[in-house]
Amino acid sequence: MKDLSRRSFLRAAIGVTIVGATSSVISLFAPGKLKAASAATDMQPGGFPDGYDPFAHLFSYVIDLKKCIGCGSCVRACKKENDVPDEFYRTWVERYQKGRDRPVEIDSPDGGLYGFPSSTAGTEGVSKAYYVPKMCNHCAQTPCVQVCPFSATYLSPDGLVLVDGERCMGCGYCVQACPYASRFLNPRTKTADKCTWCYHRISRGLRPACVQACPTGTRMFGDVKDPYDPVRHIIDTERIGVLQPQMLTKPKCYYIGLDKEVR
């Protein structure tokens, strides 16, 4: 059977059993429900680059959300450099905006891409507004990877969680099951897509093209295997927060600065 044929057949078997399948994607949300992800590390498609070592590092990212002035470069560069659709991200910006007698209010307009209106701190009310950058958290325990029921989606040796696209039949259920929100389906590849932190990048030792394109230092990545890394310091010695602690998930995106609203 060609693979196309058997892609279509997938397909359609799997939208039989979708419905079903939904109440047990939503029920891995509880605590204590997820399993142990293994990594798949013959599974990355193409291979690494000669001299790449995935076993050699563990990657980790770090944001400083008092650097973020919400400018949207980190959006741009993403777009440009993965070739993400119109109208979909795989990382954007959300606003927070807060005062002592009005609810938290957020937006995102265009995911942050062309930056945002001027802030109304000190005005209306609203006495407190900051930026907070969002992407895959490249959890350690990760819901997204349980529930794909044809392996697609694993997690690397070196910390990431990725998508295999020859594997994968555009069933959803990872959209479904990430708490982050972090993963669509690709309207041209019928498959999950989903920020890798420009692993086509970093396995070369670049850094991602957020992280490249950021003005103000406020995204960081780095390798917690190396002991002189500055992003290891961080995560070693300050106050950081994760988002949606309670998820259980052990996400590998770190916060400076986070407020307990931001979710």
Given for the second form:
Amino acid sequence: MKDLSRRSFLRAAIGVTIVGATSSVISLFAPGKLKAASAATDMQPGGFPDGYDPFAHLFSYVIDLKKCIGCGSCVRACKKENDVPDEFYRTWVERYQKGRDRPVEIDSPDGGLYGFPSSTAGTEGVSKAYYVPKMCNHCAQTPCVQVCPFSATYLSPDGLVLVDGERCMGCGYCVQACPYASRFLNPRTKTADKCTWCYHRISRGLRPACVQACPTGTRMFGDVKDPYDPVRHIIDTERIGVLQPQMLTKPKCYYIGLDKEVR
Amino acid sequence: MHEVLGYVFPNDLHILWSLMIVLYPYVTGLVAGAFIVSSLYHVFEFESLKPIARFALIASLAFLLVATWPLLLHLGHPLRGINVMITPNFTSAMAGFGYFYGGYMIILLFEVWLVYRKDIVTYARRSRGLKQWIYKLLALGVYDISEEAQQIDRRAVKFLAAIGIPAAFLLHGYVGFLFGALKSNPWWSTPLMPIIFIFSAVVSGIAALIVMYQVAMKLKGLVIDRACIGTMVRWLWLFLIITASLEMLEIITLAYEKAEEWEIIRQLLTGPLALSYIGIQMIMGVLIPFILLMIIVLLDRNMGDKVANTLSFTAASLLLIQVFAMRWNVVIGGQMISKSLAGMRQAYRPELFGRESITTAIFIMIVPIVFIFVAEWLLPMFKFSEEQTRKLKETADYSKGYTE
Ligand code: SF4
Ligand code: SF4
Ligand code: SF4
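Previous: the form predicted on its own; requested now: the form predicted together with its partner chain:
Every component of the complex follows; first up is the chain already shown.
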């Protein structure tokens, strides 16, 4: 018994080494795809869940700003699900308040974790107020992947931007490069950390924790490779916007009812 | 907890890149700058720089030795840094660093070896014991110091110094590009950034040589070569003018265009960076040295040696501070702006002790000095100055042109 398991372990180890070595050699010539695919398997201990084919999906996220009530359930769910360290957020909610005679006031106390206390500046003269949930946009042309010195951050075939915690050296270059401040250096692991759209859940056919927790249906998650997916329908037919479009990062988080003040 | 102004994204409260990342471009700049001075002698044949040419080369190597230390100290997982060499991602501005650094190191080591080869062989023959062993090791088995061999050496040095110039510019321009290529940060993302880094690197390198050369001469009791200082002062003045113009052009363009980011940059420069940018970088670091250098250049003939040396020493010291302030204002200042462009983080204060502290920074800056002392013990760099001093003493022409 012992012998057998050692043999299978050795075989697995050799296999991993060979795959690793070849892919790193090949990746010198074709950096994008292959590295992403091999790294994506690395990320899942024991490979992907049964029947999950990353090449068969392309995920997107839609946030309907007309529905958000700023309750912070999503932030709490995310903290719990992903064990996010204090003072950092994989997802957070911002509040915008504006009126004719007052400047736009933005706040996000504790990332909206405990909801929003009433505004310190008062609501006098506020004509418009709304909440904006945010997270990693899983950009298609993403500066964070571009700058990572050796692709510890990579774009997976199903459209997610992920960090390989085994490779990341914690230089923080990607944190500086993300224009949305979606990333942070995890003080525990000393590596880059950010929203993964709950990859461990979605690759098993579940929804991200924040989507599941949202009581109003503000947050919607879907697969645009699935012709009957409601999210795909919204992206195809509604008026949608993305954050900081001038950065040309091609986010895969789309907002319904996005206002011009939103940063 | 964190006192911030305006709205800052929740993940954006912390200054991520610390004092170490300020030190890294500073040290790299000294490497490039000192190398350029030695190349001015070896390639462009500025004879007046002869007294300092050897020293400049060693100084450059000394700083290059520690250039990666601050970076490695900053990394959460420094051992994984080797991946940059194994599986580099060439779209990353950071990925090239290992190669640039390694390539430059090879050029520099070769050049130092060739320049000192004759001395190494001579000492290997002359000395005894431990020293002899070291020299034998350094000689790498090549003992031919005939006139032809030296001729070849000199040609090789010239060639290495020549390819070293673009390499030095690349090494440092690339450090600027590291910041300049981040579109997420309006204070960094300008095409001028790499160019400003290059020119200010040369400024810091020449300034450091002026300071260290004068100190070395005092320590050894040799005369300070007025002509050598004079040439460096002229180059320093020129490079200072270029650097300062570029630095100001950058601000003026931003201010004039009044693009979205100007509002926050204006607040940054007049608020938290008022002292370090306007006070130290611009007034103390540019204006005053500019005037001092101008006085030395214009009144060269009417000025006593003591005055000239003191003035150049002061100007160079101020410029060393200026370049450091510039790195600080770029690296730390840039991180104070939140990516929301609607607020600023609290100022960063480096800690006194610890991995990325002031103590560590001081230690890193002392190591090259120690290296220089060891190098001087093994391979004296100022033989030329010694000869000069002796000649002066013999002819008793002490007061004219040189001073102690
Ligand atoms: S939002 Fe930021 S971290 Fe996420 S993919 Fe885009 S650039 Fe990268
Ligand atoms: S922190 Fe990690 S993921 Fe980010 S750029 Fe550095 S190595 Fe890559
Ligand atoms: S859970 Fe839904 S409604 Fe509540 S803050 Fe999050 S997105 Fe908004």
